[in-house]
Amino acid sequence: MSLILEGFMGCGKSAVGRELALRLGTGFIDTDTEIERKQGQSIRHIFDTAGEEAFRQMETAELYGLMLDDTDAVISLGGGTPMRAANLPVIKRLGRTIYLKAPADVLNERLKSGTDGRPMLSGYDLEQRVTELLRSREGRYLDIADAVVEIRDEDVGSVCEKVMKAYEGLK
């Protein structure tokens, strides 16, 4: 059963998977970076190029690659791939999902050093386009999640023990 890391951009699910990674003794899976390995391309670039419903259509077909795979891994989810309705039983049958969850204003502080490789927040004010796709997701973050884990300015370390002892009660 792999551990599902999802949540908003800047929440943390790339450095807290890659040492919960460590800590189990497992492989990590970041589906943006995967898809970006094997199409060559930034994600940046293919929103550009292909636009963002042919992304969308890559991080399905991404799940449903791990889903075949049948390899246990800790899962670091894009933060949009939740809110396409397809994905939702491929999330669910990979395994456990932690929503790591971050209030508005610690996203806006950890975004605001740069949006160029999220194309979802760049040429908008980072504020109100963070509140309004945050609100947007919000519940569908929650509906998947078979636990939270809050955090704010914790380090990874911290938010790691944090995700490793809500995964546990979830076996």
Ligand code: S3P
Given for the second form:
Amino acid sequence: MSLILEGFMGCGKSAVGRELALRLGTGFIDTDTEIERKQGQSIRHIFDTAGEEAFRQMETAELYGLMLDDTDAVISLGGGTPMRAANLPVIKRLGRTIYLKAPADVLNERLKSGTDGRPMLSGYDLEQRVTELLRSREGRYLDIADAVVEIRDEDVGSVCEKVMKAYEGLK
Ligand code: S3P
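Having gone through the form predicted alone, I am curious about the other one (the form predicted together with the ligand); can you provide its structure?
Below is the whole assembly, all chains and molecules, this chain first.
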């Protein structure tokens, strides 16, 4: 049974996931990092050359691979991973999902320092794009979450504590 973190870009899935894995003494898997490692290319490059759909297929393949591996870990998903219907049963099979729920203003603030590595945001008006994408995704994030952790300005350690508490309640 893995602990899965989902949420919008910039909510802290990777930083929180890495720290959580340390505290829980488990492995840590960041699906974006795994895709980049296996492809030998950055996500930006994959989007630019192969396109978003190809990237989404890689995400699904990565999830299926994790299901076959069957090791317990902390897993940080990409922000768009829960949007693809084919991924949902796999996410459910992998473990318990915690949604790191940050409001749009907090996400904007965190993301404004640069969107170069985030092709879903770069080239858009950031605030408008974040608001729209979040609105279109939030329902799904909530639907598949086993627990929701609301975040604003907490540091990584405090978010970890909240997540661990929420996770305890799910066991
Ligand atoms: C995406 C989020 C990114 C990455 C890709 C697409 C999205 O991950 O998977 O750029 O559609 O929200 P992070 O949420 O880790 O930034």
